[in-house]
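Take a look at this single chain in structure tokens; it is the form predicted on its own.
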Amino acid sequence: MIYLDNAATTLKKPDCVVAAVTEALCNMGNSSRGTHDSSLKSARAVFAARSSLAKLFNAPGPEQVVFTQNSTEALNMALCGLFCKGDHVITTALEHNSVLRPLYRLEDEGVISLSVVPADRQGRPDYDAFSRLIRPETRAIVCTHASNLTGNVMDLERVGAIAKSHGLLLVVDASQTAGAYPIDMKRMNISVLCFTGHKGLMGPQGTGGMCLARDVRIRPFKVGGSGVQSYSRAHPAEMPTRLEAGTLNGHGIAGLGAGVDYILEKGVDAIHAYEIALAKHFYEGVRDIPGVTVYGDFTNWNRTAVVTLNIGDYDSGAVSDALWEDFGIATRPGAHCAPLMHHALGTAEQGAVRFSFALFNTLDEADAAIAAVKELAQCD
């Protein structure tokens, strides 16, 4: 199998991640629920993962790193815990439903009003619209770091500067970039960074979280057991316990921590350069094939390693099925949970086929994918 669906989840993990999960399953107890060796091993693994993530993202400190099951849970916690009735929020047409649906729900419930920054036919946001859409009651900008459909990267330094100049929060969905593209919370003026563990961070599924700036307070999404202050009626107010109720996925977090350490050792810039080289090679091999349409902005390679295309007017699901059944190539077709982006690209009916590259892919695999697209296009 040639696995080119890494934007959904990285299938191949570093050996150290597998080893860390195995070790955790065999020897780790429940973090913060005892002083015996197995509990302490879990607590140390969880703290080490917080510390590594804080280093990777230049977050304020390990205590500002909160673990969740994935970025969707982190985004729901952040958006439902930050906004109050009457707040106005700005988002973009690049967003995944993990951003859009919580915001739509808050809008439908009468909590917030919502404005959307549009995108052009190449999936590029109208940066000038951010400032135009700001009102006196605007509380935050909520945006993705990179489109999961086109691979276009948002200029977060530019957006962060706009947010800072108007005293707004900046909430970022880093699902597509965490571990695969440089992120600096301080330089980018990010208030809340939401991430998932199973994509670029190369950890297990069921891991993710958020990093908070020190001045950001989020109302707890859930309360319950914490292992501390058990006689208090209220959940502990201290971070990160404030936003973590119940038993953490310690076994998964151990694997996530190993993945982050692997990335820190390799270097995010080096990983990004390798992945982009593969994506560029594939793009250059398919862009001029008759009948093939590639989506996104490729005027520069400041982007993620995603190349999304269609062949003629074939349904994207049929193309993806043929890639798998005839060539053993795994891709992602359809709507990609990104409805506004498809409307901007004009692909709402057809969908699109996404090829996404990661560190463990090879040039030979990219060549095989090029050959498969050429063959399928000749059948059009």
Second form
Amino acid sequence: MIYLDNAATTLKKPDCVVAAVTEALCNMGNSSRGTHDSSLKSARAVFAARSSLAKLFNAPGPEQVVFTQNSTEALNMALCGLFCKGDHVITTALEHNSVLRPLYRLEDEGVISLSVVPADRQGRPDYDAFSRLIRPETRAIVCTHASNLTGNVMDLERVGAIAKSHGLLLVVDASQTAGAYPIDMKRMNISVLCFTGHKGLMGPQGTGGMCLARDVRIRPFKVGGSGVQSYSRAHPAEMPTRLEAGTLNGHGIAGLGAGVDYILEKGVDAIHAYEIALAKHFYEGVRDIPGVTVYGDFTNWNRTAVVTLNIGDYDSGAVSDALWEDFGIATRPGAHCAPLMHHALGTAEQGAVRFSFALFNTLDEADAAIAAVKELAQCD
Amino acid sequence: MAEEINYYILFANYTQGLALQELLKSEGLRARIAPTPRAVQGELSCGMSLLVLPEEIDAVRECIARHNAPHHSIVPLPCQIRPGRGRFC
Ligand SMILES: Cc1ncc(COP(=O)(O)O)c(C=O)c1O
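Switching conditions: you have the form predicted on its own, so give me the form predicted in complex with the partner chain.
Then the entire complex follows, led off by the chain already shown.
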């Protein structure tokens, strides 16, 4: 199998991640619950993972790193816990349903009003629209760091500067970039950074979280067991316990921490350079094949290692199915949970086939994918 | 040559689809999991579907009816890519 669906989840994890999860499954007690050896092993693994993530994202410190099941949960916690009735929120056409649906629900419940920054046919956001859409009651900009459909990266320094100059919160969905593209919370003025553990961070599924800037307060949506302050009626107010209730996914977090350490050792820039070289090779191999349409902005390589295309008017599901059944190449067709992006690209009807590369892919695999696309494009 | 038709069974979610595949299998009927074609899915995007053989479609319908098996719909679609490439099941 040639696995080119890394934007959905990275299939191949570093050996150290597998070893860390195995070790945790054999030896880990409950984090923050007691002081015996097994419990402390867990507490230390969780603390180490917080520290590594804070370092990777230049977050204020380990206590500002909160663990969740995935970025969807982090986004829901952030969006439902930040806004009050009457707030106006700006988001973009690049977003995944994990941003859109919580915002739509808040809008439908009459809590917020919502404006959407449009994108052009190449999937590029209209940066001028951010300032244009700001109103007196605007509270936040909520945006993805990269489109999971096109691989286009949002210029977060630019968006962060707009947010800062208007006193707005900046909530970022880093699902597609965490571990695969440089992120600096301070330089980018990010208030809340939501990440998922199982994609570029190369950790297990069921891990993710958010990093909060020092002054950001999110209303906790769940309270309960915390292992500390047990006689207090209220859930502890201190970070990160404030936003975590119940036993953490310690086994998963141990793996996530190992993944982040692996990334820190390799360097995000080096990982990005490797992945983008594969994507570039693939892009250059397919873009001129008659009948192939590639979507996204390829005028520069400040993007993620995603190349999305269609072949003629073939249904994207049928193409992806043929790639899998006939060539053993795993891709993702359809709508990719990004309805507004498909509308902007004009692919709402056809969908599109996404090829996404990661650190454990090779140039030979990219070549095999090019050959498969060529073959499918030739048969009528 | 007559146009080759694929029969896609659509579902509201993967759970329904995987349950029906097991059921069909237990009755000796073949069904391969495939991406749901954009052309038919409307709001049901991003999903899985079951591809069944044209010669077994009546038996499949009968099995679904007998068990009242949850599914969205069954859609016939002409095969778009390399008809007869023989990679059904
Ligand atoms: C841009 C974007 N946001 C959010 C998500 C949701 O990630 P998760 O399913 O891990 O919560 C994804 C992953 O599919 C994504 O690509």
